[in-house]
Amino acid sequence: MVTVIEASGLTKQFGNTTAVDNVTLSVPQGALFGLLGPNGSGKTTMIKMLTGQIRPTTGMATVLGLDVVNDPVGVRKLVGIIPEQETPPSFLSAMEYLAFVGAVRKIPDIEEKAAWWFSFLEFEDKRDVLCKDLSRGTRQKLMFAQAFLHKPVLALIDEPLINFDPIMQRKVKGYLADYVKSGGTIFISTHILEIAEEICSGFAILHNGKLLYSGAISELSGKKQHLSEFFFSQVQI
């Protein structure tokens, strides 16, 4: 089994805070795999040491098979980010900022790239407009876009759907399962558990930054329990 995401005695801490304590984990190719927990449970803090964005404070991760703190810059040139607040530059329009994000990426035929995302989003009256007067939901959408603009081998997505309503989050539910199925790698972050429980193929469980558990959906089944069930069972709240 070939793993894209690897991590081993992951820590961060901030100040007399540890945000993430002590994980370990891997997520095979091929897998739309799920980190839940509730706020404030590490979860933005493990995406963001996972793409280069923040330092662990001890332990290692590489991802994609390039280590996050030696080549941060490597891993995200290859993988998508989607972060938890939706922050494209206030001063570009919405084609503007997926041209520059064409333009760092060096991705050809950009024009016709952001044509087909302002198409299969519902966006096309938004392409002018700059970014500050976007929604939050079309801001989403434009750093949906820009996350996949490439064709990432591995996307890492922070709370993906939280921001549509439910028309568009069943249009992006179905590109993310159609993207693992074309041999794409999807790790999401969330605490809406229906929705992982709906898409994902595998998961872990974050409480307070300690990982609680790790397995496959399909486990679920054997254990007769919904993943609400099994969540509330280990973080017993």
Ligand SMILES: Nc1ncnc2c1ncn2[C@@H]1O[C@H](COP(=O)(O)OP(=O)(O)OP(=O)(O)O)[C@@H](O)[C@H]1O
The other form holds:
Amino acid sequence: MVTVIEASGLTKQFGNTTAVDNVTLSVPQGALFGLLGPNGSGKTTMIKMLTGQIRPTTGMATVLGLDVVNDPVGVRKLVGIIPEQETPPSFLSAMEYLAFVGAVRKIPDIEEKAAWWFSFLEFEDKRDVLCKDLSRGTRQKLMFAQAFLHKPVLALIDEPLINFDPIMQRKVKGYLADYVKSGGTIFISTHILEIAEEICSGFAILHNGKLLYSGAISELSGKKQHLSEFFFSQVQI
Amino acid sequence: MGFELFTSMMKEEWRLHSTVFGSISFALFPVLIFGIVFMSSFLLPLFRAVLPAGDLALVTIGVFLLLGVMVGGFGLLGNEVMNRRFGQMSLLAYSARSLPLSERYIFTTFIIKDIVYYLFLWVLPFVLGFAVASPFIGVPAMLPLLLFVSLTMTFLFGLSAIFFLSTVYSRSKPALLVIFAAVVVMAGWAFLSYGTRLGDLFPPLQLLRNATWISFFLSCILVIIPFVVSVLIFKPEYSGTSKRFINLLTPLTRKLSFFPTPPLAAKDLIDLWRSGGGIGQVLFSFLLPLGLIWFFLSVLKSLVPDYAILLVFAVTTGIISATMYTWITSFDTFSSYACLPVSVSTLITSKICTFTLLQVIPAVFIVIVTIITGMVQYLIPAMVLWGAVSLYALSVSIYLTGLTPNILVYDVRVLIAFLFLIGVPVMVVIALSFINPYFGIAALFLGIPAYGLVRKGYTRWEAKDMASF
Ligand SMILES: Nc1ncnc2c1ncn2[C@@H]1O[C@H](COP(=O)(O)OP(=O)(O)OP(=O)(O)O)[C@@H](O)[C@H]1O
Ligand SMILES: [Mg+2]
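Switch from the form predicted alone, shown above, to the form predicted together with the ligand and output its structure.
Complete assembly follows, chain above in first position.
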């Protein structure tokens, strides 16, 4: 089994807070892997470390075989990222932002690809509006498109569904499931347990920065347990 | 309710600066000003021997007018006022919108907060430094008080005038042109009738020279009228406008293909342009301060040869040009790039390129100045001095502040390092060009430390976690 994310002893301290505490984790290729945990448990910090946006205090991680500390730009070249805060540069229009990402990532035929995303996520009417004037949900659509524009083999996405309406959520869940079927890997952080249960193949639970559990969803169905019951039993110790 | 908004804005401002820049350094800032003024007060007799007595007052007033203009120009540009200051919408000025208060009210509170803030930070320590020294240097007891009133008025006038001009600018550009034309005509007329003693007409300066109630009232009117008018014509702009913009990024990226990272440069230019920055910034943060500096330098006419004034002006233009780096770094936090494969050093390189492009503005400016002053024969040393100083000051900013040059304004340690690193070489090139205008060309050697500083800056800022506040 090929692994795409390999973290060992990953730790991040901010002053006295230990945001992520000695986490060892591996994610196999082709997984739709959910990172679960209450607010402040370290999910975002974990994703930032795995994408080379911040440096781990101790421990190490490789993503697609590249060391995240030594080659953060290399990692970000290969993967797609949706950051937690949807902050596209404010004075570019939605279309310009996708063109910008396309130019930075050297993606050919960006106009066509962008057009596909505008139509798929149903925000064609916003394509020439400045990012700063977009609604939160629309910004999230834009960030979603941006992450998958170059068809990365791995995408790390932080709460990508939170601002979507139910219809859009269903559409995007379908997209993610197809993405994994066609050979991609997704690492998704979320607190919406139903979504995780519905689409994820594997998951991990973080609590106060510590990894409580990591395994396959199928292990739960073996035990005839729902993810939410399992989650509460793990977290409320 | 109203006062609470004001106090929480003050607290927020303090916390914003002090958490980002370290509260000790930040609190030291007024102390530093106090110290410098206190000590220079003892040199006053020395200054007097060199400069005609009144000119020192004129220069001091000039500095504070400039300060007001700069604070106003950086902070209060029309509609983008809050956006520009903070780049993020999460602060009080924004969240207060959910309170039952009018936009104009919030805006006014915001301005008053700014005034109080800078008064404590700059004006008060300056006056106190002089006041504490005054018993030892034998100046009239009333002078510190007059200085306080006069400097406050000057600072407020600078702020209020810029506030007025930028509000007009955001409402109607032709109106701004008309006002400028009127000011130029009036200044021209006054200059013809009063010559270089034009400054004497400025009421806050009269306050310092021979205070009368009339000059006091005139000063107040000068401050209050533009301020009130601007609050009245202030036009709030709500986000959520669905104005449409055609794709400028793609064609611009193609045009800039000779740059190492064309899309980053294109984005910077679009940000600058669409934020209303393009013309506004040039006007308020470049031409206006330099116009003032030229005026105050011309006071020295009797003391030094003409070419010396031109070359000192070129050097000053270099330093002001370097602040264009803040124009292109104020729109993005690193988090906007966090999901893209760009490193901090790539970003800095790209900002250097955009900066270089913007230097067309001061380059043309210097050419025009040499023509107007009839000193075209010194064009080459002037250009070299301006260009070398600008690039060198840019490299110092990059080394000291990375992608957040605004730190300079608040962190004393960084500011001192900045003043030292800029001041020493600048003094040397100025001294050289006083000896012979062509010796100034030696400023080209500043390229060597500049290169080293940028290289060091790369490793230094690459090693830090990307700040995304
Ligand atoms: N830049 C920072 N400086 C200081 N502390 C931080 C920083 N970033 C995160 N933290 C702290 O680290 C801990 C983990 O935060 P993180 O954002 O990773 O949680 P999260 O699981 O993503 O939470 P949420 O579900 O609310 O998004 C929190 O206690 C947070 O306060
Ligand atoms: Mg989070």
